[in-house]
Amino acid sequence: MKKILIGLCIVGAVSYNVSAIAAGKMHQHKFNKHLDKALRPIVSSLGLTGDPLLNRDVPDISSPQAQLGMELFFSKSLGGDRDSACVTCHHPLLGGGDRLSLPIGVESDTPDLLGQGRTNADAENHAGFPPVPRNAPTTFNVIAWDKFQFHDGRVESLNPQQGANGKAGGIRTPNSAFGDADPLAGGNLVQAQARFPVTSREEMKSFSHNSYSDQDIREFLAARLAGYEGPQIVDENGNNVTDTVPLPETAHWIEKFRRVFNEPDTQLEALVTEQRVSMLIGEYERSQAFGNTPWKRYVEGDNRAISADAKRGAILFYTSDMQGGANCSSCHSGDFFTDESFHNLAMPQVGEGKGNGDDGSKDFGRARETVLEQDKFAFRTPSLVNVEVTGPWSHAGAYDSLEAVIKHHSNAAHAIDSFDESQLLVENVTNLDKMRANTLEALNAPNFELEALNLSDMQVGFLVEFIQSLTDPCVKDRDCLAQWIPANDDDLNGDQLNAIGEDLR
């Protein structure tokens, strides 16, 4: 009883003291040392240090392996067919995304096109929307996950350790079975990831070649890389579709691999190998470490900082529900801000779902991985470091700005209701009652957790303000982030992927 008195104080104190400012009776010196007061006990109670990478061994972007990582991770050369690469859906000055709801990755109209106006013709045979029926996470900081990868968590350490990023015992992967280590998962999380999207005919593999395992296709491409004979692939027909889109040159990728792993004299196909591909691309991924943010000077001690606003949006965002806050930190928690589980948020679905339910419209999130009905609709709860940038937000993009997803938080009854459709970062939008309808089902699930708030719009406000300081300058500054933008003069088979569209203006 006497901690919910006292966060009730410091609300009523802050609330009221908010008026006496807007009524000129209280100075703005005074009323922020009045703020750093009511705030620096939370941060001390919470242990903070405001470092989401504390401890944490990120590699550099200028080292050889984050180096080569990052042109294979810019290369069409490991799309199925040469029309898609990594950055497709994960470019940096996009926020580590592509700012759509939903990404479009092979078949694009125009594939060097990243951003709002990308297209893709067949999205009408997919509901009306683009194939990948999920947004695109960001590459920001994901060495600092040490539980899972994706929405749905479906790569997961299995012995999770602070700071280890997965390296610690086995990492379970959608070729193992649900809690059996995949013996090829690679050395940590965010390598284990890397192998994924390659293997997915909606983001890399294309829809042209279906029958093959998803070990055979990153075997393929490793063996494309460096010109060596790979797997036979064969498509649906039982015709052999190997060689339908070599590359006319490898001689640069052999001499790249030999001087990075300093192996002038190793056979092709223990040079170039897959798990190499996907190290690498995890190391260029691991160093994309943003995490040195106002929030953070301000915890080590900086009361300038952040301002008046994002201290009252801290208070808010660290008290509960019952003191009269808005509850945020119970999942968005710690220095990363993120609990690394899932909730049923009800947030809205967006796109054709993953084939769940009566008519497989559906997406039961992480449910699809544990078949628990109290998972049923969860997501993994994300961090909130740098996700001023990483919009549009939630598990399939449906919100456009940090304030309706803040409202969405506050009463999802009633922004689903009043849902503007409009926001929505993705052409050719249709069958959007069956949307509504499949949101509504989450939002009456048992497991569906959110209290109404109805936070007021200046709540909001703070709220807003107070994640705004949780940005590392870096991401917003085209200079910084071109260190992980290869330069345009080593791309012998035109396979770079050198990004154009207004988003990257």
Second form
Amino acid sequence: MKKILIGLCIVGAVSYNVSAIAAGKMHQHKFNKHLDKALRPIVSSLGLTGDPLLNRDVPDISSPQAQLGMELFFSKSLGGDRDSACVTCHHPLLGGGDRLSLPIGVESDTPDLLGQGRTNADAENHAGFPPVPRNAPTTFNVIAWDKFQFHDGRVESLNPQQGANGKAGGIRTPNSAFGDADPLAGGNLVQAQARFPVTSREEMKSFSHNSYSDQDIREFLAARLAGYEGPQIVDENGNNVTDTVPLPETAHWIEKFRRVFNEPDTQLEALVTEQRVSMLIGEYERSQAFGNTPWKRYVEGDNRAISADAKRGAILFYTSDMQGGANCSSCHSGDFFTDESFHNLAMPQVGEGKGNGDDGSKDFGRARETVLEQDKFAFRTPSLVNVEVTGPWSHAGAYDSLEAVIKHHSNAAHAIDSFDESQLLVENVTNLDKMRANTLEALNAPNFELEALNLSDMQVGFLVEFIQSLTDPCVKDRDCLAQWIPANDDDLNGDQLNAIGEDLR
Ligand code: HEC
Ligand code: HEC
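In place of the form predicted on its own, the structure of the form predicted in complex with ligand HEC is requested.
Up next: the whole complex, starting with the chain shown before.
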């Protein structure tokens, strides 16, 4: 008996067949070792460490800079009309996002209500969709990106180095020409990114501050925090439209900045600057580093850290389609599970679009930046670390389950054909015909990348189980996340967004 078992193991290890391994749950116990025999060589041949944060200099959330950054991140004082904050679309208890397909920023009917139930009556004027055309990605682990921020990479490190988070070399942003460094981008990709939401009319700037240029609104907001005179704004008719409504709690901000920068006497203009505001917010975001996953423990040697089905999923994930696998790691590669590159997967083009195409209803993705045909409809490969908690998924939040998003990868044409609109977490959608036509255009474009894998439901289940092993338990634990959320009674600046809503319970 013993002999036979050993024999089976050896045969299995030498010529294991991925679909056979992934075919069933039979003999859970024996198969488990067999699975490790198949998976361990893959892990070592790829040189995986399991740690998406290896060699990264993560700021401590209790540091004074991250603490003040947190206060800014949660403050509606950075919204032009003081009705939208960073946290509006990136709440730690909502997976670092907003749990909506498409976000609602300014002019929400209830500004502090986040997640499901957040509405803005004005959506009807925007093809039935909220005016923000893309899904809000998570702020968790933004410190682990080395090349790009945003779905289309419009904030980009010009000298990407592993572990640097864009620190080395220049950073290109929408304020500089493609390929050129923005001299005001700041010290890393996350700071560079943090300077843009405040410039977006729909996200934070507000319609009433629309005459402010990108740099003017940043300087205006910093000036308003500390109560000094900011830029003078003239609208297209030549009228001075500078907002002169003061904030109630400038003294609080001034005192905080003085303490954090240890500058008791500096002039306000040099103390509270837009560069410092974005740097502080960036430090808070960069402290949201969650990479302690069961998969990491497995890679480090603990065979019991993940389930047998997760191992089946991992084998599928890392095996090419030629060998009967699902080929996921060809794009979701390395310990952060992304190649930081762009691909057209024809994920449904939900939303009112980014103004591309004849009628403006399309979103050309990366091609908006590179103007290359081959980048049309291509979006950055998302990381899969903690992806379990960051739904709804895809660049426009089209899918509300991991099963559905994997089935799209498995057979995109079928997924688009049978797309269930009821899963969209937006209300009263009206332009579904266009959405379908635009999605089919992406599917039929020459750069569409996916081979039909036609995975069985069971295989999809294994992949889901594997992906769930990429979740750091902290991101599902209110107590653990509490450090990244200011206490409700701490509202010292008068504009703190204390979120309410079903999803936050
Ligand atoms: C109204 C919702 C909304 C608000 C408010 C908002 N964001 Fe976002 N955020 C988004 C959306 C949508 C994207 C993706 C946009 C794109 O890729 O075109 C995004 C992208 C990001 C990213 C990029 C993450 C990545 O993986 O590349 C970061 C970081 C981020 N936001 C931080 C912030 C900060 C900091 C603030 C406040 C200064 C903020 N956001 C305010 C919706 C919002
Ligand atoms: C050709 C490259 C490529 C391959 C192969 C690939 N993916 Fe993706 N994946 C992407 C891109 C790009 C996106 C985002 C597409 C979009 O939003 O339009 C994505 C999105 C996802 C998402 C949603 C993430 C989010 O935050 O919204 C999951 C989950 C996912 N992929 C899992 C998988 C699995 C499992 C496999 C193997 C079956 C796989 N991927 C194979 C490139 C790829």
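Numbering follows the first chain given and starts at 1. The term rigid core refers to the most C-alpha atoms you can superpose between the two forms while keeping them within 1.5 Å. Model, not experiment: these values are computed from the prediction.
Positional change of residue 483 between the two forms stays under 2 Å at the C-alpha, relative to the superposed core. For residue 496, a C-alpha deviation below 2 angstroms is recorded between the two forms after rigid-core alignment.
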